[in-house]
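A single chain, nothing else alongside it, follows as structure tokens in the form predicted on its own.
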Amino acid sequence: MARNQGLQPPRGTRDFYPDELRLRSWLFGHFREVARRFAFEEVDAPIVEHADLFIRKAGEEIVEQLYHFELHGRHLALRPELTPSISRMVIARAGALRFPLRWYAIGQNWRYERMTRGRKREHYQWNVEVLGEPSVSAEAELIAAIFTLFDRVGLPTTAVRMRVNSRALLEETLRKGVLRDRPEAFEPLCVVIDKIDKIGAEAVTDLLTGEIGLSANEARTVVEGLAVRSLDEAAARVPDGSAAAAELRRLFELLDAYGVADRVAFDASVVRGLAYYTGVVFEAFDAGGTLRAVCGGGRYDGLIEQLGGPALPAAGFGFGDVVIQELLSDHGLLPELAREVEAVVFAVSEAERPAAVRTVRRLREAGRAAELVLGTPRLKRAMQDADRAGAREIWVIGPDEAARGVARVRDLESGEQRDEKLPDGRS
């Protein structure tokens, strides 16, 4: 081990010092306020789960990126995402829950993946789920919540766009063509074509022939289909009466009612990299093209049943904390957040400390954020520290003030001063 390596956080993880934690809390506050406005309830789950909850056999990168270990005969893993944990919670109480559920969680996730700008191995994620609703009204509500968050943090409406597709529409297209005799290949095929933005069309074509077993012509046909950017053109590739095409049209109709349809576009290349998606899928992306997807999600009607629960429709999204902070930084929208200190109480000498303690206690009981200066620095230093902390005022208690039974209170913005009666020594 390199010298002092143990004093650094593992690569791809973060320490949160007070200023960073204030920023994280600010962002989480926006997540929670949007969820509140959309009437979602908060839940949470263990960060350590049984590894089987996340291990599927469709070749997903997320399975290869698990932080997992054996302990006392159990195969455990740090969760890489929240949706399986939430699904497990639904299964545990399915008989007692009233559907549809509107749940959200903000949790830490772990993936041992290659790091780029906006991508770390540890991140926090805002997961929002609608469980038990089969119609695209669920997806429309979720997409509206995402745009509400973008608007709330001050991003211009042109800064982020949403791309929408349907796994069901893609499946209808492929099952009448290259997958007519191989329906089981659909999920791993989706995992492969999700990589097109990362590795390019040629590399995806090679994977489709090498890993999925398509012919060169079939692989090229699949990749060419991913370039479709018109819902009408995509719908023309499936049989008349396609339920998936009708769902997408209904989704855009609802998004228009939400006032966000002009910020959403159809894109046949969006499939998402998780095998469990079954219907509408969507990704929000930086319109400037410098960052990875800001968030994404979709419908996963089969996951709860696959995990051993009842057949239950579900849709949701995951929204990480890393990319959005990069995007806000690019737009100059990250706030400078001062400490939330309202008052500082300063005893000039140890003789006045009991009076200072009673004073700060009274301020705290009144609901104010009050800091007691520890030790006895010079008054000038105490005032500088109070100003740096963002305090509104400093309460100074010296021998003269103590003798008169008051504290000298100085407004740190205006410089005005007043005397405030000290609490009774018996209180």
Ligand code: HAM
Given for the second form:
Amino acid sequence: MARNQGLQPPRGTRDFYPDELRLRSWLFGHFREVARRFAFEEVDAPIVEHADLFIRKAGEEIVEQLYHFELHGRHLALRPELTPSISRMVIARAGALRFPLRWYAIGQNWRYERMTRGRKREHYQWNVEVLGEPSVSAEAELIAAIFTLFDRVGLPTTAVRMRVNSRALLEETLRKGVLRDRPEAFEPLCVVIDKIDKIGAEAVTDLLTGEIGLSANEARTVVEGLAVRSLDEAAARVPDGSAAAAELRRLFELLDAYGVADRVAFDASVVRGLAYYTGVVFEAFDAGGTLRAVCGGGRYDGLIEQLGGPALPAAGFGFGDVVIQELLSDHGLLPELAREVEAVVFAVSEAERPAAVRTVRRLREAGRAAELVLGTPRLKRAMQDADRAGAREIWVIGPDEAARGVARVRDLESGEQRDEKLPDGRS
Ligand code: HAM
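Shown: the form predicted on its own; wanted: the form predicted together with the ligand:
First the chain shown before, then all remaining chains and molecules of the complex.
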């Protein structure tokens, strides 16, 4: 490895210097606050898992992009997403858990992606799941949580739109035709048609004939169906009494009650790229259409059983940290976050350091963020540093103050000064 290369993080990964970490913590704070308001409990899992947990055979990108390795005869992988780990956790305790569960996690995921704006090789996700609830009241709650987040970070209501579809509806549409003799083709077919935004209708048609084995006619019918943008039109393509269409109608009714229905639109081209979805699927996009999905999710009623657990309905979403920051930046909404130092305590010489230490202890015990100047620079330098750190006050203890048993406190904004009594030496 070239020496200078070793100083860069691997391509597509990020270091978080204090400024960036403050921003990340700010965002995670909003994730946690929305989760709290929606009564979701936080969980966590290891970032390294058995590779088998993630390996599926439907041709998904996420599996091709897996960071995986052999170690002591074990095949391990860095997680590319959190849903399989959460499913594993549920399976391990399924007998003892009371459903439905409302769980969320915030964690780093790894995918060896081809990078574009908003797409990296590691990203953090706010991953929220409802486990054990079969009705679309789960999806409605999840979508409402997403909009609450958008509102909290200050995005105008027109900045993001949610596109919703149902894989169950697509399956009903194709059941008697394309899928009649090959129901098992449905998962890989979804994985292929998910690519339409990225590679275009023609390339998808080619994949449907080449990889999935549809006739040219069948492939064309499938691709044409993806252009449907109204639920009524989509419902007209399935037999009367379609359960999937009824679910979508119910979902829109509930979203109306949450006050977000006008920010959500039916879109038959949304199918999602992960094989495990079985029902409602949704993705949120910036209204300008310049970024990849800000978040996405849906119902995955088969995954837990496929992983060896009970048949447990589930729905959830993943909301990344990268795209939302791009979007906030485009809107000029990234906050300026200063360091959180309230007071700086400065001993003019080493003789006053014990008094300065007792003072800073008292401030910290009182819950204030207080920095002790560790060396003995000149007062001017200490004041400049304190100012730069965003501190409101500097507490100066020199020989004169020590002799009088006080600290000279200067308000760095107003310039006003006052004396504060020093804590006594025996405390
Ligand atoms: P996903 O669509 O693969 O779904 O990822 C969810 C979100 O994570 C994306 O919308 C995007 O914000 C972010 N994301 C994904 N890959 C990258 C990347 N390479 N760079 C930056 N951000 C990225 C899932 O992961 C599902 N597990 C979501 C889910 C939970 N479905 C049900 N429950």
